[in-house]
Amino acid sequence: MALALAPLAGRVVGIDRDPDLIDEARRRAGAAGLLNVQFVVGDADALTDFVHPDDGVEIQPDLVVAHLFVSDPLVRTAAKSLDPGGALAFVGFHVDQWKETGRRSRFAYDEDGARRLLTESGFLVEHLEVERSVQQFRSVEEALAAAIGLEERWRADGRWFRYIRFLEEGGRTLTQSHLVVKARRAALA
C-alpha cells in the first residue's frame, strides 16, 4: 500500500509487525527509486500516535491508510494523530469474511459497528460499503482446493475443522467480504 501511495504523496510511512515484509518493502521502494517512503517495524495496534519524528521535526499525517487490518485502537490512534479534515481510509474484514468457518475474525466489523467506532472516535463517515464475493463450488474437492492456501492458518485457529464440517453438511461456498471505508476527522467543537 505504501509503495502505491508514494508517487501521490509527499511522504509515506509504512508500518508492519513482520520484519521480512518491511525488508521486502524497502527493497521494492529502492528498486522503484522511491525516496519519500520510510518503513517501520512495529505493531500499528500498539502505537500511541502516527506522528513520526523526521530529523527532529514531527510530521503530521494528512491521511492514515490501513489494509486488511482495522481495530478499535488503530482507529482511535488515527483520530489522535490526524488534524481536523485529515482522512482515514481502510479496507478491513467484514463479519461475513469466511463465514463458512463459523468463526469471526477479531478484526472484523459489520457496517453498524464500523460506523459507531468511527463516529465515537471523532470521524465523519464519507464512504462505507461492503465488497463481497461468494465462490460457489460443485464439489467438496473444489471447495478444498480453493481453501488450500488457508489450511495451515485455519488449522491453527480451529477454522479448518469447522469448514470441513460445513462442507460435509452440504455447504459449497467460500465468502470473501470486506468493508471499504473513508472517513474524515471532524472539526473540533
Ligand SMILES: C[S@@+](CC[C@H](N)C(=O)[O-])C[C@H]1O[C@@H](n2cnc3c(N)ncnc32)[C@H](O)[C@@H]1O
Given for the second form:
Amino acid sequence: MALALAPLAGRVVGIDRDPDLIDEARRRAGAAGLLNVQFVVGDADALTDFVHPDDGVEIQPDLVVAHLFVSDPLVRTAAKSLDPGGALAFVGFHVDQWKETGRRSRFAYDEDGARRLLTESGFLVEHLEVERSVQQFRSVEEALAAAIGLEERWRADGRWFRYIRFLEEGGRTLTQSHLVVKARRAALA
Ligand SMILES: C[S@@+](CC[C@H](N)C(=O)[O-])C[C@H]1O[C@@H](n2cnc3c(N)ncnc32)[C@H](O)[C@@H]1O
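What would the structure be for the form predicted in complex with the named molecule, given that what you showed me was the form predicted on its own?
Shown next: the complete complex, the earlier chain at its head.
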C-alpha cells in the first residue's frame, strides 16, 4: 500500500509491527527507486500519534491509510493526528470474512460498529461499503484447495477444524468480506 501511494504523495510513512515485513517493504521501495517512503517498525495501537519525526521536522499526515489491519486505537489515533479536513481511508475485515470458519477476526467490524467508532472518534463518514465475494465449490477437494495457503494459520487459531466441520455438514462456500471506508476529520467543536 505504501509503495502504491508513494508516487501520489509528498511523503509516505509505513508502519508494521513485523520487522521482517518492514525489511521487505524497504527492499521493494529501494528496488522501485522510491525516495519519499520511510518505514517504521511499531505497534500502531501503542503509538500516541501518527506524527513522524524526520531530521528534527515533524511530518503530520493529511491522510491515514490502513490495509487489513484496523482497530479502535488506530482510528482514534488517526483522529488525533489529522487536522480537520484530513482523511482516513481503510480496507478492513468485515465480520463475514471467512464466516464458514465460525470465528470472526478480532480486527473485524460490521457496518454499524465501524460507523459508530468513526463518528465517536470525530470523523464524518464519506464512504462505507462492504465488498464481498463468495466462492462456490463443487466438491470438498475444491473447497480445501481454496484454503491451501491458510491451513497452518487456521490450524493454529482453531479455524481449520470448524471449516472441516462446515464442509462435512455439506457447506461448499468460502466468503471474503471487506469494509471499504473513507472518512474525514470533522472540524473541532
Ligand atoms: C493482513 S496483513 C496486511 C499487511 C499490509 N498492510 C498490506 O496491505 O499488505 C496485516 C498486518 O498488520 C500488522 N499488524 C497487526 N497488528 C498490528 C499493530 N498493532 N501494529 C502494527 N501492525 C500490525 C501485521 O504484522 C500484518 O503485517
